[in-house]
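A single chain, nothing else alongside it, follows as structure tokens in the form predicted on its own.
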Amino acid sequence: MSAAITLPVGVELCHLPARFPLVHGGELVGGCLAYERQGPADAPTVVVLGGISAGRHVSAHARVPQRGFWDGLVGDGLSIDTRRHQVLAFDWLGGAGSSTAPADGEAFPFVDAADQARALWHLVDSLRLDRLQAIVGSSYGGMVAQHVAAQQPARVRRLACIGAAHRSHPQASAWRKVQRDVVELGLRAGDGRAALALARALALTTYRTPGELRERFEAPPRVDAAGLHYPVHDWLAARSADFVQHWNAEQFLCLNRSIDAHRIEPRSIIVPTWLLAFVGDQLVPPSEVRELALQLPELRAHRELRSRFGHDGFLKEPVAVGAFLREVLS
């Protein structure tokens, strides 16, 4: 008797090799990845990566309506043309979404950016694309990008990289230790998601700025029976309690290990490359995404926007954004 799965609308599934080996050693086995399509078959293929909780659904259309993670940046007559386009994202490998990944409870191997990399290209192969009109990488999708341009860079025309570097910065690297611990302490206590509830809100107090925080919630506390209340504590509770809805403790652990482990030799980037860096990001500074433009042997453009969203600023500067996605492809 064959097991079957119920794919949500608009999810196509690509099979990895049997045994899919990991830069970290351990491998996938029977591994898939799924991913979405929108835009003309016959068209330049674009790859969009976005951050960790982001995947394939980039941007609604007409197959699948529901709102997208670039839907202001993707789509008809949009900075990415899906009228002169075909657009290709996939969910991670040990995210949340619909590709290989653990179950609560369960034990995952190590997986890198260079693996999700080395997986978008086995997916790039089974879909018979000879080359890629560009990347589109923001955040950990910046990472991943990296990797996808250096392993087959005959294959890639352009590669932009927004809120990413070369490696992690110590920084943040110690943010999500710490956010880790939180998770594992709660695994071995028993209660793995309200530990992941508190992970989550601490790597939200990393993605914004003071400034930004401070103008939407400036009104002063409240104390009462309960104890000490500001209003910026309701805003961590509302965003914590969605992403509990959807990840569990083992595909967060994964993926924030991935972000930490990523590196790469600049200089084995030799495609045309952008780079986007918003001033004011805590996770990933300005003076990195410097330092990887010092060493890139095909560096178009690096720019600097000052955005009081600081890492978030891939998803909440449309405007400023879009242009850059524009000169990109222009």
Given for the second form:
Number of protein chains: 2
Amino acid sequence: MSAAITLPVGVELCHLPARFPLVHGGELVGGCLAYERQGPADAPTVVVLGGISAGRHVSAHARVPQRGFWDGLVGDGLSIDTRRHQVLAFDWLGGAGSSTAPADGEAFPFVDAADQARALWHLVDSLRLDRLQAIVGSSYGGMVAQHVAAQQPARVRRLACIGAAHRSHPQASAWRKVQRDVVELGLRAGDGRAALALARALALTTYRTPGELRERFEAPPRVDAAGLHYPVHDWLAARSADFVQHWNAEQFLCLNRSIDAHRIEPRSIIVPTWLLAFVGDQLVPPSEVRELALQLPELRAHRELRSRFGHDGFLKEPVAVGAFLREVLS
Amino acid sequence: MSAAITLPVGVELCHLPARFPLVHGGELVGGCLAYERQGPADAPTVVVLGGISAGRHVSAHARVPQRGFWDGLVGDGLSIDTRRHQVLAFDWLGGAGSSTAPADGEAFPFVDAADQARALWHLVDSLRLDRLQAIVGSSYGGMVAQHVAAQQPARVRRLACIGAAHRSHPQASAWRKVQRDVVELGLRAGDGRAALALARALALTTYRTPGELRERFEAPPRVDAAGLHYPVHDWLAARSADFVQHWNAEQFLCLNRSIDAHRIEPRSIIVPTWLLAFVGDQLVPPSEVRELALQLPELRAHRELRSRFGHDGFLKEPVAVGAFLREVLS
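Rather than the form predicted on its own that you just supplied, could I have the structure of the form predicted together with another copy of the chain?
Up next: the whole complex, starting with the chain shown before.
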């Protein structure tokens, strides 16, 4: 099913059915999923899904040597060992990668985490994989992974969710709503790029913890003719300027809405499940993950880790996440 | 010094010096402070300062029967007993009350919490008050109260700060920066009102706790032709629409900047001091207040209260705040 057109090395394309209906209505027409594989094609497959900014490229490897989002965790001899597993990952529908997504200014249907999961099953079928050894998802990827497991439980041996619960939290949803409204204000005003940077800056403030920000941005403000300049503001400006190099407003809105809409019945997830929550996570408070844990029929382990990185613990706590992944795959 | 012009009942005006220089540069020309008094004019004076949305009207009383921000705490026989104390409060310079503030679209100099304190001392002098029995400040009012005490310690018997530390926190400052940038984006785009509502919505998300929002906004989203509607979003929209009835963008920017700029040397506050922090406060984490407490030369008490209302505990925890105030004034 891979496309015959020329693509960057390591990227493969899977065409979705010509009309791919979406759970909240509407459909994708002629959609495709960009994906990447590492490890032996005949080894058990582990699907790895990260946050909205992550995609098909999980970690550096021989064919695609650029850094990924989980270098140090996925590779030969690492926690997800690519000598013993085939690792499969894809770009989000609607996101900033190479899967089907809105262009600048283009309307796009509402993509649910369940739609991402259905698209993944289509990819798994196209690769003629019978079942998944494991699906490991962090943040938005954890939400999608829950749907993957719920949709075809007989084909998933293990589910691991990091920093993800069974529903979005009203506090986080409130922050995301402000982000979307900012972007929409900017689009109306013809200043979508500045608005997108602002929305991303707000998102960044919710990914870490107050303690980490206090430690890093202790210094008093610089004063110049233009006023007071605070170190934390400089950080937000630099990071969000970087973001808008890679994303457009519509892609941001699409995945932001998709996170808010996430809601799954825990009892529908009958696959053996491992959970990891970060104490300090402002977006997915551990209390939410505890509630998920209590309702999961096949809970295998539920770990909580205190992290100064909060929600970003899935990216910034490789030692603890690595130990968790080894436990899942052992 | 009260003005001879006609004013609503209960409001009094104090003219500041014709040129009132500000600590970050610039000056107010012909500025005035709107204030309100309750209780016997010859009784010991307690100054009460609330958050940026609070002002001169602390609580309902005979001359001004409208609700205030601390009804139930200030009045005859209440924690701040207006039979035994004169209560004095004023509208913030630069804010939405009747003190000097920017009109729509008008540039306005940078007002520091220390400037508010200097203006209050001018008012105290104009009223020929020798000293203050106590100054009680919550949130922004707590920051101002610290400067009041530091500027003329011999004239302040007691200082009580609720939900305020000696400096702004980078996490809170990051949120406020996004708010200001949203408002400025809106002003550039000619849509200041919508942007102000959005900025206020973001502020609202930081005043409470995730736990309180979870309890209140448990319900799944309503679905209609326009998409998914989340209860927490409806709340934000209603509350922020109310806010923009009373504030303009420039007033919001002025006080928002003033909070960020707050920074005082704890050892400069040599007045007997009582502190109350709320466990769950996302804007002024208790850890910050603990640090203030450790450095205060005349700390009398430091209380922490777990509150599901977080920063808004100063408005929503009248029993605990009342007990704290009785301790301060006993």
